[in-house]
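Take a look at this one chain, the form predicted on its own, written out in structure tokens.
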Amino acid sequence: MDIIMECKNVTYSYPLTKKPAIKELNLKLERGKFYGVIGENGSGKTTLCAVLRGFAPSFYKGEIEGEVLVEGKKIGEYGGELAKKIGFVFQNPFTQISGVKDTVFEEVAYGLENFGVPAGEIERRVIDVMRMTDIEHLAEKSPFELSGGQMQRVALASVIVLEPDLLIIDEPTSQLDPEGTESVFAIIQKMKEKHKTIVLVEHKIDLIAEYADEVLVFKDGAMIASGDKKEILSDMSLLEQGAALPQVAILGRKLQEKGLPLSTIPVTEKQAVEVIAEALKERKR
């Protein structure tokens, strides 16, 4: 198993706080893996994300126990370096968006002129990286002059350009339509496929089903449940804690419940209409 980040018996406690945001975290991210973070509000989620990316304490401060290791390394020993290492996707896109540049293809290429990578080769990755986010036709734009799916693609395409080997993403299509969050997925998607570890935090549970190979599972700053995606979501328990869990699992156990001999509890659409057919199939032999 070749882990790129641990957790070991971490909590931290923002700054003038009694109560813990994350308790006693003790997680392993394996490379290459796809990481769904759900709970319900309040549950630690977000900070989970700062904890992660070393923004707690360094940023925002406060109290923190434990380590947080990076490759083996303490993340605090990064530096500025800790950039090229993890990504990070602020739930608004608007905190991303640096505010100093007049243009889209400038703004992706911020982050590359801050590690003072040579022009020619800023060029190249801007532009593949525009390609690859569907933004190239708003090379020339403000950043502040497009739609809020827009955005999001940028502030996701200054963050892939830097070509880190974690992504930690919090709710990137909450404010977004539809039509923006299949935009956000489809991004997504590629980068699992370039076997990035991702950590997302998202309520569309569907979407979380769909894409994810794990789920973590947060309550009042502890983590309550973690693994398959399949194991997670089809748990029943979870929804007395809070936890969102996909329309059709809920649907499968009650068809299980009403005497349908489903094979297995699915989690996606697909899965249900599979496992639903078979079950049919089988009644009427």
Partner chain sequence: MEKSYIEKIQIHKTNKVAGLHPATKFLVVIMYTICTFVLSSVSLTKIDLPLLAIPWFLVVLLLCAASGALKKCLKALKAVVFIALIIFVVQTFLVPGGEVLVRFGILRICEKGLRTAVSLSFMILDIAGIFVWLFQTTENKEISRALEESGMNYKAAYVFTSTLQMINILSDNSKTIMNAQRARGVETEGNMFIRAKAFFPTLVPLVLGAVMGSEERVLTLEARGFSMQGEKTHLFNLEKSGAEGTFKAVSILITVLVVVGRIALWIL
The other form holds:
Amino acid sequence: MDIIMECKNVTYSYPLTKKPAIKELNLKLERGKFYGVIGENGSGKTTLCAVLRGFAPSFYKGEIEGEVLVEGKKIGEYGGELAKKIGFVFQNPFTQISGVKDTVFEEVAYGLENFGVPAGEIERRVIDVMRMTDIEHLAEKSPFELSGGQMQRVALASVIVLEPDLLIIDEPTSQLDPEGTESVFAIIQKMKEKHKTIVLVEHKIDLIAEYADEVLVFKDGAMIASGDKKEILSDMSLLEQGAALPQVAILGRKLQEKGLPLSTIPVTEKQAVEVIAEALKERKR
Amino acid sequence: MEKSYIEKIQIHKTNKVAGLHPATKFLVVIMYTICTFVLSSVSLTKIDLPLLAIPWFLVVLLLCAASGALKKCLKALKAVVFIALIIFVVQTFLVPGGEVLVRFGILRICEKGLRTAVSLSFMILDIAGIFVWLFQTTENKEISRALEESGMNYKAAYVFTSTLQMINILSDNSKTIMNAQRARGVETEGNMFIRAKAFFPTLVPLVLGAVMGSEERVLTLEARGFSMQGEKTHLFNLEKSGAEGTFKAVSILITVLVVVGRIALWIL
Amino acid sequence: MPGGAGNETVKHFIKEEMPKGIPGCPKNVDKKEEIPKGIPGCPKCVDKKEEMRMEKKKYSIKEDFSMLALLIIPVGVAVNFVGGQLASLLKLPMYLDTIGTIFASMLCGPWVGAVTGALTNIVTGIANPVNFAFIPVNVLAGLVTGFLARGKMFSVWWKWILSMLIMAVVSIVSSAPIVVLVYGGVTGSGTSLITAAAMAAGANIWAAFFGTEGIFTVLDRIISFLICWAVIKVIPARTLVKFGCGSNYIKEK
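Counterpart to the form predicted on its own, namely the form predicted in complex with the partner chain:
Zooming out: every chain and molecule, the one shown earlier first.
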């Protein structure tokens, strides 16, 4: 198993607080896997992202115990170089702008300029990423003229262009309309196809069910469950813990209880249609 | 073939004066300012007026015209001219001292008043004028890049550039907030107290939003490798118009002549 | 709260040195009152006084300019700019164009405040170079406010009033020579016309300037400060601790 990142018994508290925001976290992230993070508000999902990116405690201050390792090395030892390893995208599309660039092209190129990549290579890489994220038509616009959805795609592009091994994405669509959400997930899908390691925090459980390989469930700062998405998302006991589960999974379980012989609990709509249709066919016979 | 994006963000100027490298322009500004001080110290006419500062202003106009930006510069000069004019009028009529030259009713013009009026107002007009030329013919992006080129720390250069953008953003935001507050019934007309009170519901949310935004901006910048050590690439680069040498030589030559002339006047 | 800006590194230092597993040793130094006294072997309990003395010395200019402070500078400059715009839009007889400088100084200390002040006049000087002459005034405003903030001079009402007066006096005293000597007392703004009128009525140029500028400058500082205070009050404590002087404004619970 190729482990890209590991948390060893990590407990973190923000300054001025007594209660830790992350409690005794043990987590191994396998290279190339897609991790969906779920849990109610205030359960520590965003803090998890900050810890995994090293912003907690380096920026947020506070106290951390335990170890966070990136490819076996302590995260604190990377310093500014961490930007090469880990990409970070968060909720608010409007603050994810460098604030010094006049066009979307320059905005996306900003990170590569900081990396000292030669100009010709920057041009090529930025164009590729702009095509992939469907923002090439915005290339010469000012980043401040864009809609939320467009801006979030620019934010994603600006990070993807750096080609990090691990992408941490914290509720990228919570401030977007359905159309914007769809366009952002189209990009995430492409990153999945490229076998990037992805950690995605997302409230929209159906999207997690569709894209994730593994699901991590948080409650009050503790990871209460983790594992294969089919297993986790069909575990009805998590409902009592306040976690949201896909509607189709709940429906599946209810149908099973009513006596419909489902072969498995579906977690996505597509699976639900297949499984239920199969069960109904079975019944008719 | 279509132009590359990097090509598109460059600034090409056909005008040789406007297209001067910002560092050369800055040298011209410094030399001009030195000359202004020297020239203002030369007193002419029998009441000792520093009249040389007046024709010296023509150099500013000449530079603006040669840069093909006379209209733009005149527009920016308006504010400066207004201030100079007020200073001129106030000083002329209000400062007592020396012989009374002219008298209209209660107003009188004294020798000393006229002298300070001419020297102050034209000194301001000249020095502010040459800066107007510099800034009206140089884009902000060029100034930022020139600062970095001159060895300024990348963090300081970031602060400068980001400030220029932030002003536009916050100005726009303040208008939005003010309109929203008006719609909610915050009064912006009336006596001074009412108007002063309207200040709060606009500025407080504005500043708060900007501070919270800065916090996230730190994360954004770190994620984009802002504190990465080592040489950075610059996609935007300054160009030279080719007339740099001439301008440097001429401005230095004129300054030397002016200084030498002034010293000669002293001695003779 | 006694934990000033500088104790972050001190804390880290102590944390690393701290032997693990001493029973009863508190994890959080911020909560002084909860620290049980005299637990043997716990370094945090031993040198509280020592630690506070170290804090006093521990203001370094380099640390003042953290990433967050760097980003507050543009905000401060823009707030100065917008404040000035808004004041003239509302036809107030004050400039109100140092709010951002005061804000930056209150949160990040004197040096960041001074840079904010200087940059304000440099940037507005691009449009109107006359503003260059007033750079020292704004730099001083930042420095004075910053040192007052570090000295916790905004904590009690009487200190607060004293601070207002100090800020106003510094502003007038530093701008007076510039206005009088460079501009002959009149800069062309609303208040300077009153100065001109007073001069016409026979008042001394310095007296005219101090009289009219004085009242409005004090008012200006009070309004500016109230705005900064109102903002700082609503910034969450979690954010405040990240600023150099931020912990001065966090109420003890």
